[in-house]
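Starting off, we have a lone chain in the form predicted alone, written out as structure tokens.
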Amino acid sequence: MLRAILSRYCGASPDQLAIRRTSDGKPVLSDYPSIRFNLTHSHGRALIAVARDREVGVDLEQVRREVDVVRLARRFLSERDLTCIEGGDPAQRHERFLKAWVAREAVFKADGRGMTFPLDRDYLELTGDGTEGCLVLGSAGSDEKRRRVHFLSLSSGWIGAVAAEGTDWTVTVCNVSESQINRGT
């Protein structure tokens, strides 16, 4: 499925695409360096992000109500994140925790390094409507230490995020089934 989707961006046959990994493990297209992509999967679902001329990262997590997210936030995330997670409607704590988590994962994957610890040096700033945010890396709040994140509108029980270099990008969501790819639609 990944090759079929990427072939549409490259104009090449899926079987002609050479996918390799960087030294950090990020997949790249050998013959199409301007096409950047990232993928994630969780519990039978997958997300693929594709961008031109900028690094991109994506993450997806299923909301699991049995997980003690406050305990996890206290252990791994920043005080600012913990305040956000504990504040507001208690029924939305899992979603707030997962936004902080998938934002980090998407940003780290866009940077080509994957999740790195400790996580409590970074914090998530959300927009008023919560559809976007900015992961502030480290203790400095300068623009070069901030990474824009867009949260995806997924079915209930799922939280997903896309991060990319720069701020001048938008997200277009396409739901694609394996049968559509195989039919070429």
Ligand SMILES: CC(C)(COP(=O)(O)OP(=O)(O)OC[C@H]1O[C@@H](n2cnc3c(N)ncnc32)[C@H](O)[C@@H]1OP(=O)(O)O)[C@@H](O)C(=O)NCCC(=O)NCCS
Second form
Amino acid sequence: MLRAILSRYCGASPDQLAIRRTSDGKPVLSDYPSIRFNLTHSHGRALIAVARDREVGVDLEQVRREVDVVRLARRFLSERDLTCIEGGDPAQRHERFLKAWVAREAVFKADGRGMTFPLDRDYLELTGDGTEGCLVLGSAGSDEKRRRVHFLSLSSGWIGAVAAEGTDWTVTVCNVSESQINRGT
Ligand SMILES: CC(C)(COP(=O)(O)OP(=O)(O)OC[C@H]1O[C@@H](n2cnc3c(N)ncnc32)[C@H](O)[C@@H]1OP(=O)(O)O)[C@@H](O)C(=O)NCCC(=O)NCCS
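So the form predicted alone is up there; where is the form predicted together with the ligand?
Then the entire complex follows, led off by the chain already shown.
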């Protein structure tokens, strides 16, 4: 399916595409350097993000109510994230925790380094109606300090985010059905 999708952007047939990995494991299309992509999969679902001329990262997580997210936030995330997760409606705590988590994964996957610990130097700043955010990187130089993140509107119980370089981008979502996957179209 990844090949079928990428082939539309590259204008090559799916089986001709050479997908290689960087030394940190990020898959890349080295023959089509302007086409950047990233993928995530979880419990039978997947998201594939494709961008032109800018690095992109994507992450998807399923909400698991049995997980003690306040404990995890205390252990791994920053004070500011913890304050946000603990504050507000307790029924939305898991969603707030996962937004802080997927924002990091999406940004770090866009950078190609994958999830890099420690995670407590950075924090998520949500903007507007909560579909947009900025991951503020404590360790980065001032140019790169704020990284834009877009939260996807997914079915209930799922949280996903896309991050890309710069701020002048929009996200277009395409759903791919199981029959399209089976046909490879
Ligand atoms: C990449 C990583 C974030 C994946 O996290 P995950 O939540 O388990 O899995 P996801 O479904 O979201 O993403 C998996 C996909 O990310 C992509 N990926 C792998 N390494 C990547 C990297 N360095 N940068 C961007 N994308 C990467 C791959 O396409 C992978 O799927 P595939 O192996 O089927 O091709 C994680 O494995 C990682 O950080 N690895 C590198 C660093 C590491 O091992 N740290 C350990 C710290 S305890």
